[in-house]
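The data below hold one chain only, encoded as structure tokens and taken in the form predicted alone.
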Amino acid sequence: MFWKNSKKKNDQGPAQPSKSIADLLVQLETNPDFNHFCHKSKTLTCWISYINTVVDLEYIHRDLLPALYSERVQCMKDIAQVVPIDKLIETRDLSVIQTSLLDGYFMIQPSKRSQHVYLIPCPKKQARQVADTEVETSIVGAHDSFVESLETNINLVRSRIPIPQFKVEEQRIGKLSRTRISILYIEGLANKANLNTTRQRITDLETVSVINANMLALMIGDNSQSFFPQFFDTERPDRVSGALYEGKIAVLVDGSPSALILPSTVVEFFATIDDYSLTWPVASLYRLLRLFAVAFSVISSSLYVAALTYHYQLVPKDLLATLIVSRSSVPYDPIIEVLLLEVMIELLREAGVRLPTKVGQTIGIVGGIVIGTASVQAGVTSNILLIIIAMSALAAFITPNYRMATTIRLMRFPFILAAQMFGLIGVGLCFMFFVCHLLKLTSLGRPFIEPIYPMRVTDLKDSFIRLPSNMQGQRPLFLRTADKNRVNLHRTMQKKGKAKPDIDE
């Protein structure tokens, strides 16, 4: 066995695109983890190439290399009879050869100059084990979550949709990263227009790299300038499965522990998987609570600024007296006071996220108490505003989706500035601006604030409130699925009536 020296200096400038297998091997030989050598046995002589950092070396040394010394191997195709191989690829396509080598394939050339090669898959699988959800926690639902392995993520979804109509399409995006992206849908259920739009937007991407699913969402979104995320991202396989059963489309990115669900509506960002495990009155109450918390988080600080700057006559006399006493030692205008506390809260939140988990929790709790108490005692802020800001920050955490929660946090600042300039009229104008923006916003070409606009009464049954399952017989109308019925309510109710147990008198 002859090992070829792979330590060569690349002093010829930027690498040019490979025009042949020889050019490709020359480029790869500059890497210390690339192996290219000649194999000789009694019955076979060939050249072997692989990248040892992306292949399973144990499998190669235990099975493949000994098989090449076997007298049963007279030609390349005989390897499959000696070693169990998933697939033996025989190709002359240079792009396939390059992609396969970088993905962890074992390449065999019958001769050194041969353009005809055989490829055996033996990639090294390095991925963390499926663990509990970290962002979208559930009390009564499943606890598994996506990981960075694309194959594992597809397995988590396929195990929940064991039907032949479940389809997976794979593409590679990124001129340099060549990231694998999978489109998941149920054939005969997903709308063909939505599916074609998804394929086109992903295929038409001209980018150097795609790192994760959220980066992809920003690239293929309908409006890249919007405050709001247009595609729902989730780390829960059960949520993706439920969306596919509705007729939606999911997108998985290799190396990303989350999936994109499209198209999406604004109401979905405030629903949780636990809503479908609770009785409908309880689930509806929690949804309304989340929506109220969002409204309070956005406008509470701006209302404080507007009331104390322009409309103090609207404040009840008893409360006004308390406000005057609390602000008697504050030397700033309400706008400065509010912005100071808002920025302080954002700094504490960001520090808590970036620091290690245990230290971050301590910083968030201790920092909030110490800084808040000290600022009130020093006369920098009023105690009433401190209560309002604390409740506003707490309300922002109720939003289940992280990207939507960051949008809600950002929306507070335009409302505060508008309240300082125009009072309550400014708050109203800012509210109208966001409403008009949401009316124009779409997700994969579908209205983002459906079922409010356009108004669809049927879809309201699972939006701001969640009505009982026996009242939700149809899939959402805006998806325009081939099969609109989720369940045959009439036949189900008939069978339910016949299945009543006999009671002995």
The other form holds:
Amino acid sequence: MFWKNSKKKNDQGPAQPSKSIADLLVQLETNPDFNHFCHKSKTLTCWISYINTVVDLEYIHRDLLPALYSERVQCMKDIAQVVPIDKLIETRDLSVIQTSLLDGYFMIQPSKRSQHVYLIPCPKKQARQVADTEVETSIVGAHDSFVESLETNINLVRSRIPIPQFKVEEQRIGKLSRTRISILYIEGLANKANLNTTRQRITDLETVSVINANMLALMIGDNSQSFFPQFFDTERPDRVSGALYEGKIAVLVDGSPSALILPSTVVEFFATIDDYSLTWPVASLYRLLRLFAVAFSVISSSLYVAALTYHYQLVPKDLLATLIVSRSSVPYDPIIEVLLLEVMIELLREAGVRLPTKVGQTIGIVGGIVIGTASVQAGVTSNILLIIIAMSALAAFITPNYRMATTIRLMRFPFILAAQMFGLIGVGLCFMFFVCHLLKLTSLGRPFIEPIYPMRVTDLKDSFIRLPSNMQGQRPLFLRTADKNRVNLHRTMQKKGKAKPDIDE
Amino acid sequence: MKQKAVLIAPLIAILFLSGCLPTSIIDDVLLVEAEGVDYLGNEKVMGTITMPNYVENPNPGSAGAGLPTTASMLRHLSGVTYDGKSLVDRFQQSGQMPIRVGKIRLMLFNTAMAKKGLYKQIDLRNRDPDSPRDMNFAVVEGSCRKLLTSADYQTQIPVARYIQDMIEQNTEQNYPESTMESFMYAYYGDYMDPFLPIIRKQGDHIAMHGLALFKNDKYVMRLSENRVFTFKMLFQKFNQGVYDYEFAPNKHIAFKNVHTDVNYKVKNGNSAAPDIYASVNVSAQVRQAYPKSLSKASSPVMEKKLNRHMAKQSAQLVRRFQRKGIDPLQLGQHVRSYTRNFDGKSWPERYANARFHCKVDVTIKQTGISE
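Now that we've seen the form predicted alone, could you pull up the form predicted together with its partner chain?
Now the full complex is given, and it begins with the chain already shown.
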């Protein structure tokens, strides 16, 4: 094959490790932002190197260099006393030196080629301010969301979990990128097996680079062929801390404003954080509404195709006239009509997302009003179908998780094709296919549709409905946490004392 | 590689062969709404089918693409054929689009056809999976063809829908249910006979005209309109029926039943003359009364009168059924369910001798807002 020959030439790849510190310096010196110079004061001569685009230059100029010029620094060992820093790393390890330099450390060598170096951390992180949530917005809940800096993100979570049991493990993955990844969990709650699986999947990952958390989710997911996202991704620190308190594990990736929650079940994708701010009957109704919306969104257009193509018997008699009249001027079969509109809606959505916000609104108006009405008046689609498609698009957007929303939107296409091929039987077959797939799907080795199959009644309390918090005394059974009770169950279930009359009678 | 081929080949086959499935796209077929069968004699019938005529609303711009609207479709077809022939097949050759029977609402037979016997028609409908089980059957006094194809009705609504709506709203009041399902149940069931409503054209409208009672598949007796309430009262529990009672010459009282239920008890079910006890409770709301005929004090008197009158009417009704040897009230079923080791073979002879005891208890709940 062609690529086998080209492999030989690739021996000067960037992945080649430096043999010695001299090699490293030579390699780095070609970069214009690498500073490597001899420092000479009255008392000390040493070599200083840093990459000025990743270090905090202000800190170096204000604190480090004046300290080095100070007369109190007689030899290398004095640096630790004089320079106002919390840690000074003294190392000979080349790999540590390399990563530290690239991460924004300030390196001091006694001589130009000395293996023995001192490293002072002074990285500068360009991070966005913590801003409002944009994808998973909440009305009454917290408004802060993760940003691209790992430290800020951990800070956001840690400030919500101020306990010593909260653990953060850091790993670096990506053959080239060496991206920092943090695994967050609460010791004594998170299931050990889950934790080990997470660690193993992340360390064993064969990849060049990890750019964001969702990419990582796809790489460490149980089934990479699946339509469904297997790990919940969120930009909300409150959601992450809630999950950690349940005994789940969170994974943060440096440079990515979202966190992964593992393991996840399918019902989680339809719960919002606002559900926990509302009274339980209201929250339950909204969850059921979301469930209905998903079913409607997936099934409605395929049912339209099936009923109008094969099962005219099923159309209610009062709807018959409306349907026939609205379809009478449409020259296509129902399937073409449906695909046309569905693709149109997808185009609109995609255009709306890609365009800047201000233009995006215009696209909504153009798409919704102009194209919608025009296509009906031109006789390309029927009125009824326009309503059905618009409703199902709306219903798809009701899903709180963006990745799940896209899945649900695309899931309808196999249904539509199956409906055209076999009518209602086709819809049934397609449904069966998806059910079988979901039954087999796992998240971190745990069943993905857990409260339904296998049936776990305790976990149903916070799934399609949300029961009041005094009935939520147990952590999800699904997670097999080390401590299964959230609270002292005996006390939540305690009977009230005997009622005393307000006024002595 | 081989595995993949095994997987992909059927998918491709499905994709290409699915185009060969016959479709019935809703606006590319003619949906039959009503069928009418007139008996011509000598096993020949005149069949009529009607199709809906959906008029597109004159909404400017909505009629695009310059295509013909459904308003210009065929509306009805009729022709001579033999008894028991599927009319849809008979008229397929004259359909401008495929004619489909799956949305049929109404099946009409004229009295000659019903008297001759419906068993071929029943078999045809029962065999066809496309026939909706909740379609209405009815007997037409006069010609079905005239009824279905007349253009002189007051309403613009397609005649099939007009008739079905009329039958359905009457079914919610005085008339018992007469769908295909209930007809088939009584036809195929043991110790019972079916019935159908009679409709007829009266000038520029259509009206219900009593019940046609069948012996097996043959129309043998007509129940006049004022007896239908009594019939339904003995047949099932119901409400919203209206009964008009002429308690003295030219003095009427009419009530709406808030609720009616009937209970049957049977004694000596296997004897030559079984005793059938029917007890009926009627809760009535008086809608109309001869002035000064009814007051709070006098309502028990009126109740008693009604009790006697309705019990008498019920007994008369059953007597007439017994003489004809028909059992539309499904009394035989009640006897069977009350009798251990029921002797079904001799039932037809014993039915004629059965003693029917009817007790009606009318309670006037309300006499209106004024005395």
